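The chain below stands alone and is given in structure tokens; this is the form predicted alone.
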Amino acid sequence: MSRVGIYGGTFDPIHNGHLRVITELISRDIVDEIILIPAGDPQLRSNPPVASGLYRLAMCEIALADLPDQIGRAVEVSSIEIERIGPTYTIDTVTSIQKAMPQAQLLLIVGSDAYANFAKWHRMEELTKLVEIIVINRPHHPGGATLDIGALDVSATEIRSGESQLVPPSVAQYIKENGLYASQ
């Protein structure tokens, strides 16, 4: 049975600190493959997302291919949140990924910061009977952890207000290139 990681999140951008999780996650042998997927209309944050949908799936893609062959090779990246229409929940995704993988052992990624808002999660209690939950360890949130990977201590606000050397460089260009965030 294949092990799949699910990998939500906003990746506004996504950075090096999404990278690390996913080539430890890999190399570990934690996961065999993962499916990487940037929100759609995400309900438990305060702000939408700053670069559209669109624009953070590319830059998701263009940073895969920055990764060594063999865990680059591990990962794909999905539209089906960005697709979907209104409100975006974990467990219909999670589901949809279910019938179309049925014989596959899903394991949820979550960082420790993510992880605390977990019960505010839409309808919770039937997510954690379809996947196991991997909670990565982030640096300055701690609690409920039960994955130290030596996450790096990334936010994609910093990126936003000018810190491009925590994005690959193929990342960093691409923001630049499209004017996605006013101070790059």
Ligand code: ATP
The other form holds:
Amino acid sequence: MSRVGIYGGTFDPIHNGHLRVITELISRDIVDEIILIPAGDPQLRSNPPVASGLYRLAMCEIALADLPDQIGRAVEVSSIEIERIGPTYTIDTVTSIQKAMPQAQLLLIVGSDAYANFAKWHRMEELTKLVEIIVINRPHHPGGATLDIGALDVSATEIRSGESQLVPPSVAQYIKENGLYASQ
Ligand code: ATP
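Okay, that's the form predicted alone, but what's the structure of the form predicted in complex with adenosine-5'-triphosphate (ATP)?
All chains and molecules follow, beginning with the one already shown.
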């Protein structure tokens, strides 16, 4: 049975911390493949993404192209949430993936900061029946983790503000060329 990691986030932008998660999960043989899913652009969220869905999707593709072949070929970027109208709920995404891949074992990948709010996720109890959850230990967010991968101390917030540069060079260039974040 193929083990498929579902890795969602705003990826605004994707950074080296996300890429380490992907690289470690594949190279440690915890999953066979990963579906990387940038979130949509919900209208009602208090902190909507700064870059549009299409830009965030493009940055994910660009970042993966720079990974070693053995890792990159095990990862697919999905536009399923960006194309969906209305709010983004993980349960809807997981249900669609399960229909498309009925034989797969699905593992949901979340950082310990995101997992701290898990109890508030839409239809959370149903979700826990469909997926195994891997909680990655993230610096400054202790508690709840089930896997320590030596996560990098970087956030997309720090990239957007210019406080950190920990993105692949190709992503840095794309951000600059498209003027995505005021500070870059
Ligand atoms: P922001 O600063 O805009 O909130 P972020 O850096 O937390 O963004 P997200 O796109 O929100 O990035 O994260 C997607 C997923 O990746 C979440 O589950 C989050 O916990 C996890 N994640 C983010 N950064 C890291 C990191 N440095 N190490 C491990 N996991 C991370």
